[in-house]
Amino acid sequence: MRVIILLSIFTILLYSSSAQEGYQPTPENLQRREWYQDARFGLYIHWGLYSIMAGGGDQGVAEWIMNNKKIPIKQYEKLAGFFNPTGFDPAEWVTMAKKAGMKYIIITSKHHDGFAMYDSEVSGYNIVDQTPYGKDIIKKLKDECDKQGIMLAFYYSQLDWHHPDYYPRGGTGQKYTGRPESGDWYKYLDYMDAQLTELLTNYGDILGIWFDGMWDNRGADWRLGKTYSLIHKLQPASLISSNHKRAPFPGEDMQKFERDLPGENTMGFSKGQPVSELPLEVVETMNGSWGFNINDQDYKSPKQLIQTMVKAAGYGANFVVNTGPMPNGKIQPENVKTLMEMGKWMEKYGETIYETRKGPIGPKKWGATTKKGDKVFVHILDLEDENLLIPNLPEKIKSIKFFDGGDNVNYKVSDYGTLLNIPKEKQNDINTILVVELTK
């Protein structure tokens, strides 16, 4: 057991001292992150080559088909020959996702499988170069972005199947791959910032780039310090977030929770993982998958993606969501009604999430709370009864009412908390919220 947590601590110190040490954010980067913290609610896009597998029938692959199935990397190439989505229409994807009450949204411009989804001219493997489409769909894309008004981020994956000088390798992408058990670990991180370069060079302002990946080699010097640098030096507004799944590192803008809420590791990803005060984000998927895979009808319920999004907001963390689309660029029709459905939510009640930071009382069984300025919002998603004792708010209450109709609500304050009354009339089925001003 001491060797384990003698060898935790080693790996914590070399990313700790390889990364952007002494790192001081610029006012526009502050500016930046007070906007994204506002911005509250995301999609994510998981999209490439592995779409045309549809996750090969297995629920969960997707995107890890190339290794999972251990498919070469001279067989995986030919999946680019048949990658041709003449159904996107970057209009229809951008406009969704503001219906839905998005603010902005991430997309993989290359995952694993080491395929840039963009012209990238440090490498021939993309879309342009090796697709029938030939185009730039994440061109495409920010400039529609641009033109309806929301931020585009960058997923980048630091795991690379693909190319030859990702060695020594981690724990995925192994032998079945074909490439030869030698490389230049050193020249992939310079191809590496290379692409990284492309990308905040030739798209204009961008939300951040969004790693993942480097949890495979965790004993690599991943010279995060000399990447994270290119990038503020770049672009000194954006933000840089790390999939790590520990403690953010010197350079990091955020911190990242992979389906699951800030410290609670339900699902096993986020353990040891401390909560920092950096902005939070927690991402989720509409069913068990990243990518697009037509095996996987596990869908989650609006009403479920919602109580999610209130208790990360509850944590003070941003909620983004997960779609996969399908090969030929279309968004899966499930997806789009279960986001039209939160947008509904989000048109009547997002004043309860957007701008608002975490409220005074943590999350609980029972919800969560919110707070805007001397309001805070009382969010109750699961109540046994008509009564609820909630601990006392650190300043006196001037008024508390129900947000759906404004009538008041009856309450005691004592000293063992605040008693509220919630008649079964006025619950909502998904989310009751209340509206607590505070006195000043």
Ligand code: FHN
The other form holds:
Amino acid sequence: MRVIILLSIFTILLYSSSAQEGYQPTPENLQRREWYQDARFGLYIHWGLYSIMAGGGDQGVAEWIMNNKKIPIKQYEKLAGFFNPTGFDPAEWVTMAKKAGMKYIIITSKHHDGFAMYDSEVSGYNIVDQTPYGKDIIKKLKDECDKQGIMLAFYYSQLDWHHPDYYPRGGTGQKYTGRPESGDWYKYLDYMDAQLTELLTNYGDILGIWFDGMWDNRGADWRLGKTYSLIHKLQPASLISSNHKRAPFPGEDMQKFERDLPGENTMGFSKGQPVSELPLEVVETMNGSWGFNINDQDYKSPKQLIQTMVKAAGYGANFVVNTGPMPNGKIQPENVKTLMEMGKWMEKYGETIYETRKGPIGPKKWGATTKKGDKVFVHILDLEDENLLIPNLPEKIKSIKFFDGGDNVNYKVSDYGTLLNIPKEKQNDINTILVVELTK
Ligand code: FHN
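Complement to the form predicted on its own: the form predicted together with this ligand:
What follows is the whole complex; the chain from before opens it.
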């Protein structure tokens, strides 16, 4: 037990000592953090060669198919020859995201399979050089994002099942890949930095780099200090996040939570992950898969997703919903439908989410609170009867009104809390929102 604790401490020290020590975010970066928190709602896109395999019939596999089905590099590479998403229309994607009420998009520039979805000069293993499609979809998407005024961030997998120098290997991408059991780890990191340089110099202003995959090789020297300084030098405003599932390391500008609210661990990904003071983000799938999976019909309802978003906002976290485009470049109709429902909700109630920060009462079983200026929004997601006792607010209440219709809410402040009366006919199936005005 002691040895395990010591090893974990050593690993954390190893990581953090090689991160960007003494990092002081620039004014542009701090401004971007505010913009990012105001945005509150984004779209994740997991798209790559794996979409052709459509999950191979297994639940939850999708972008992991190469590893889970032990497909050697030589065979997997053949997928590139079939990748021809003639139905890809960036305008359609961006319009969809905007209609959903989303303010930014994150797309996989390279996932664990190592395939660059953009025109990479430092690797021939990319969409332009290897596929019949032959075009840089990241460039097309970025141009459209700029046109429609939505920000774009790049997901970048540090883990690589294709690059020969990703050695020593971590927990995945083992012998089945057919790579020689040797390699130069630092050469791999140089390659990664070179790809990041491409991404941060060839595509204009980028919201940030969303890293993922360090967890594969926890003992390795990831040379984070060098990589993070490079990114902050190339684009000081760009935000860095990493899905390493630990407390943020120096140089990171935000913290990510995968398929769980901050501080929770129902999925088993966030064990012991502390919640930091940095901007937070919760990322969630619409079914159980990130990449396109034809056999995963376990869709979350718009209500479920909206309620999770509301709770996330109650923690002061952004909410990002994922879609895995199909191999033809279209978004699954089921996903479009859900996003449009979310968009309708955001159009009506977005004021209680966008530009808010976490409210004075942390999320509870019944719901959450958000705050903007002198207003506190009480979001009631789960109420069995007609009365709800909430902890007293830190300031004096001027008025409490129903967001829908604007009628006054009957309430009583006592030593035990504030009792709210919410008649059944005033309750909303997804979220009954109350607007509390506080006296200055
Ligand atoms: O392995 C990846 C997975 O494919 C997906 O990209 C998610 C997104 O947060 N992150 C990793 C698992 O933690």
